[in-house]
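Below sits a lone chain in structure tokens, taken as the form predicted alone.
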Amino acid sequence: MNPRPFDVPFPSTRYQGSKRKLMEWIWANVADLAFDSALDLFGGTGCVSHLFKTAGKRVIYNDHLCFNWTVGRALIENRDTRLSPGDVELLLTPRPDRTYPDFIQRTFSGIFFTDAENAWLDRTVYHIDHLLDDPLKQAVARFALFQACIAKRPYNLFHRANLYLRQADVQRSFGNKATWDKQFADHFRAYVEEANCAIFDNGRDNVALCGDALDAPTDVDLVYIDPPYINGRGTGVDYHDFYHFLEGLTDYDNWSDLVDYRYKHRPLRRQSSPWTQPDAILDAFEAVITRFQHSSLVISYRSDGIPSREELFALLRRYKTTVRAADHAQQYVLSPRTSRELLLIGV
């Protein structure tokens, strides 16, 4: 028997923009739509894909970032592959017969994590790549590693070289020093357990893809569109920059060739995207809506964003017979303003 929506818990995450806390609201607004298959076009954490999976839908997860795609493989495409306690200890136990690489230690010293933590990361990535021979087990392990890295970061991001925020002996109005100082291995074990609990088989052939939104398949009943957000001042959310460190972890052997060493936080070389450009994003929305116009369309965005609610509503009306909107008050971390989360639905 397939689970019902929310019966299988989705792992906790500190990923910026995650819709994990809004899933009940999202489901309340789409449950009445007639759809058997769903494409999550900007999959991110995978929580909405996971919601559709628990509802018994055939799910296609897509994201252009490889580390997010890895999460999609671990939690959406994966039917029943989990990490055993033995697998976890294999990954966390140093092997005196191995010579470990030190790229993270050499490249990111004093930037995001302590020297000892960087050495732990070098070793653990090596173990995932070389001691696990099942790609889905590797994906589950990387999911836990990504979440552990995010949890130990001030602001949960990698956009600044700000290790000093963790180490300074001062009063703080944000963050959780106990979480920052918790050992990587303890975080890793906890996230493996959460991932294992989230893995299940809904009897459908679900798949995770890594590619551009305009290359995703069109033979789906519903497309959920949750792109990067540009605020009213024209500042976009650049996930490639915010999470470049995690993207590097997915391609460790080639990481050194991808880094832009001009910047203190050692990001990957920038990629141009219309989804982070105020003057291009409306055209990007139209290209996506045109491509998937024969599917039901569900757009997640923010009330104070570019494009505006009115522009997106008008755009949907050009392609869909019926368009409706729902909003939800949402207080965002480190922001004094209350923005409203939008859901625009066209059928």
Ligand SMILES: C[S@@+](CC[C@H](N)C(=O)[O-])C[C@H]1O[C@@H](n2cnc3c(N)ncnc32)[C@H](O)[C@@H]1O
The other form holds:
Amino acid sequence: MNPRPFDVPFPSTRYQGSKRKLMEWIWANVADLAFDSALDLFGGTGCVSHLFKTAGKRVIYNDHLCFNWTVGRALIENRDTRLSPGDVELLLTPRPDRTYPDFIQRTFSGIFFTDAENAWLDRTVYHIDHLLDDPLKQAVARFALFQACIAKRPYNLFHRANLYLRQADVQRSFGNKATWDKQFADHFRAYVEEANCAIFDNGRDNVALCGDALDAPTDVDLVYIDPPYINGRGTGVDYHDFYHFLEGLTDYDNWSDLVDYRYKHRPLRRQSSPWTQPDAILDAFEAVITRFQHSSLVISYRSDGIPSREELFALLRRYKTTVRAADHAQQYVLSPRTSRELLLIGV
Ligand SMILES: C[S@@+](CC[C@H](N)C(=O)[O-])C[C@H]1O[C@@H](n2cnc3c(N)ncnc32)[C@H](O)[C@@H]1O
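May I ask for the structure of the form predicted together with the named molecule now, the form predicted alone having been displayed?
Starting with the chain above, the whole complex follows.
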């Protein structure tokens, strides 16, 4: 199959910082660059990898979180493995002959999901691990599971024990109670369908990697760099903390050893990262730019962040001869200040 950019729809997403809605703008700014291979260094949902895949490029997806890597396998590396209606029913049908584990029910009671939902999660993870033997089918099923979990969470995050927000009988100025209360199984079916529609073969050997940005391979023509963002007040986005529950789902059998039980929301033990520290992030950018300086570089950031637009521009100029910048005039509804998406391109 040889589609053109945007011919194959990418699934809907509620992931923090996703560029899903900016893909046309990104493509308009990079389509003229000469490149055959692309590394999506901070891949997240994989939507930018998918864009490059539809453009016929050889794509390397990378993210340091295992749950994201699983999504990269399902949607980018995967050529043609889909879940059939029979697979879905197999996964969703309880089996009287099995004894299911109950780690989520014991550990997360009253925290993110109801008791019945936690039991559904324990059973469905078990089914994915034990009833599917194709790793790519498992990846597609996990993709749907993660999306369902995100959709049913207030703020679409796992950073607080706030199940009560879903259950309180109050007037709401945010959120979507109908989405929160929709059955896990219904969400799951819908996201499997979205994944099945997004899977295609572009005739290239695309891969998904799980690792730190500084360990990714350098033999690529273009590197797309969309790291976590620190706002002007110095507050960063800690993806490991925001999505720890999904990371736990990818390592269910060892999850209990990884939890930091001191906190009510039972996160995984914290990992320090320069990408969440205002005084370390500029050096982290420099380390990435140094490593990939022989490729064309496309950096996504926000115009009001740390480092500033000017600092990033100056940094890129030290390594690349031609540097240009593009702003997207989007303003977030809840943000009183104008915060624009920024693309810095160095070739
Ligand atoms: C802004 S998001 C990327 C969003 C993505 N471009 C999309 O459109 O969905 C940043 C991503 O960087 C990942 N990340 C954070 N630190 C990382 C590191 N040191 N190495 C690789 N990935 C990292 C996070 O897990 C997160 O998915």
